[in-house]
Amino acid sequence: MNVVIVGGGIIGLCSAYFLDAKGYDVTVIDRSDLTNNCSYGNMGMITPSHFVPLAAPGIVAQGIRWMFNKKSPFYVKPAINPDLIRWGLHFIRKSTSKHVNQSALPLKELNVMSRSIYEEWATLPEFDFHYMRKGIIMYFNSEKTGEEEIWLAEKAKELGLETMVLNNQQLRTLEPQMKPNAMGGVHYLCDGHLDPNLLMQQLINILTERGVRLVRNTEATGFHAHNGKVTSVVAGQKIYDADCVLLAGGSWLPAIAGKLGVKIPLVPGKGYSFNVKNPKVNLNYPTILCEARVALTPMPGRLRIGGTMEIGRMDDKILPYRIAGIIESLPSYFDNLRVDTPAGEEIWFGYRPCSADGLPYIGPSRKYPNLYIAGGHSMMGLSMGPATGKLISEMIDGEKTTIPVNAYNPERFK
């Protein structure tokens, strides 16, 4: 049986990794190398904590008043886009505490499964990517960001995740190095991290030894349907017989998907990242500066450092003052974490798919019964990889799943 899969980043390379584990014959098609999408640039997080969705209560007017702010870590750039504008209005809906209460569990537990899945994999001799399950320290800087993420420690107990609250004199017993001026924080123990540069390589090569075929550079411009199913895929000069076809090509699903009159709500979120190499001091632990919503992860040899949340239309634009923006904030938090701006070219940017609710789509196309669709995973593709890979194996292959799945239905704007 033939898989062909559009989308070659990380949960287009797990799901074909599980795919090709259970008997099917693979084809992945993308339209760059393979070397330089968001699974490459992100920050390395497997994040069971982040059981609240991008959209929740007060985001919406909190975006507004960053929105006149050059340098705010959240930006919606404003235009006349009906797309944008249904996706928005979708967003503005799901802003609620009931769907917080809702998508808890499920983000939850996608993201568990994908760090157990990493767990297994990093006792493999053929993966070496540096996993590691230290936690993730998310430090805050003001009585009212402690005070919600202290709550959210409590219910992330609730959910049975392992969480701990610390005073500024325990961050600097963590992080002697760095000596932390912050307020305190929180280490969730639950989260690990891992290079996802080294991981995702390593994926490219075990799908290419077990003869998964990879179609570099070349993009997906149309499909073929009949009686009901899609039959193939065109793309460049060929066409590609299927039995099965997954969408899995992260911001640029909606397009694809699209092509098939399947609409998916799902806008890009750029982002920014850079590397400070061999740093004098380095953090013990990924951290995330709450207020600043910067994240920053040690790497062997590295600092990585990243940030803000534009949405908008793709452009290969480096905006100076969002890079300003990440690093002025450190060191509100760190007394001795000074970094230089850096060169154009050190600077990696790239665009998470955002959904239009928070929760990945995961599942198939009520359209066409053999279409799938695994995406929307926002800051979340590498935590969430694996488990939706994994998940959309099982769906093709008609078993139970792991997780209930309801949740990701990917039509459920419908």
Ligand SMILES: Cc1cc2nc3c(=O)[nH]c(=O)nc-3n(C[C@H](O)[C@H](O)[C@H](O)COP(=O)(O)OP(=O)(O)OC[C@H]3O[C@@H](n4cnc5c(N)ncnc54)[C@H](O)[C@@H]3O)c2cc1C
The other form holds:
Amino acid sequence: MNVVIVGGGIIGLCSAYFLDAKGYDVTVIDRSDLTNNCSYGNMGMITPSHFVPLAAPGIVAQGIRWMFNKKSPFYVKPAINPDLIRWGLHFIRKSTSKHVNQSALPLKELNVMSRSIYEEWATLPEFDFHYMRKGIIMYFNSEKTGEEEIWLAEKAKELGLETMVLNNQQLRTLEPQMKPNAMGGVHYLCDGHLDPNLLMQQLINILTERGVRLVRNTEATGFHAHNGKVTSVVAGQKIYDADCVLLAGGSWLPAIAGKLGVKIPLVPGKGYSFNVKNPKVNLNYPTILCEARVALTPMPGRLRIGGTMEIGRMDDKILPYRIAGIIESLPSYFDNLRVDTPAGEEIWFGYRPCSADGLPYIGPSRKYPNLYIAGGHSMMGLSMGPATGKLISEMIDGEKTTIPVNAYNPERFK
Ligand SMILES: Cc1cc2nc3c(=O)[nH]c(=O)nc-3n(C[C@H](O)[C@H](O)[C@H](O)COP(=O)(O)OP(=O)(O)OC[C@H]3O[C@@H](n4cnc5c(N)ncnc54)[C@H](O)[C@@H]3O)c2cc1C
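Can you swap the form predicted alone for the form predicted in complex with the ligand?
Next comes the full complex, this chain leading.
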């Protein structure tokens, strides 16, 4: 049986990996050359700690306040775009405590399942993506954020995640070179990190060696369907026959699924990152600066710094004041972290595929039983990629899934 996957980001490649392992004949079609998509320049964090969805109480009011500050980490591009408005309405409706409570377990389970797969992969000779399980430290600088973070750490413990609340002295012991000046932090020992650029390249090598067809620089532009089933994918000048089709097109998922009349509420959340190469001092631990919403990850030979979430923006422009916002936030958390503004060509950007409720879309479509959707992982696609791929392979194979999948139903907004 052959499966055609549209999209070769982390979600498409992980799905190809597990489908191939089950003996399916797999083709991945991507309109890029597979060397740069959202799955490359991200922060490499593996995040069971991120059990609070993007749609949460307070985010809408905070988002509106941030819209008036050019350097803020969050921005919604105002536009008369029906898809964005529909997404926004779903998002506002889902930003409740009830939704946060209901989402915690499905988000945690997917992250934990992925973490185990990464830990297994890290022992295999064909992978070497510098996986480490040292945890992630969330730094806070105000009483209010501190209270929220400590409350969240308690919730994390209730979910079985290992956390430790740290004062400034303890932060200084963990990061002696950087001299943290933040008020305090929470260490999520349950988290890991890796080098996403290495991981993606290694996945491509493994899939190629195993005979998975990777069709590059070819855009999927249409589909054929017959008797209630998708029968082929039109891409470039060719038609790819398919027993089963998986749409894993990242932020372009709504456009692709729309060609089959399947509506997926999803918008791009543009983010930036850049690398400080061979830094004189580096962090020991991946770090999130809570108020600034900036992330920092030590990677071999570099410190990667990233942030911002520009909802609805899909253009190649790099907004210098957002980069300035990231850089200017650093000294208020660390005495010894001062970074020069990177040149334009050193700044990477990617589009996080943001679902309307902060949970990913994973599963079959109602309209076509042989059409599957996998996307909308927002800021956790790298972390949740392997589990998503495994679940998709189990669903296509008709097996019982490793974890319950109801919460990820791609057509839950119908
Ligand atoms: C600054 C930043 C930091 C981040 N940090 C983290 C982190 O620390 N941990 C984490 O877990 N996540 C992180 N993320 C999020 C993560 O990178 C994404 O969730 C993830 O990469 C999404 O993967 P994807 O496969 O769905 O999409 P993508 O990687 O975007 O892949 C989609 C692919 O589909 C292809 N495509 C689209 N349309 C078509 C078509 N019609 N035909 C053919 N191909 C098509 C595209 O070319 C692309 O290659 C971060 C994101 C950003 C921006």
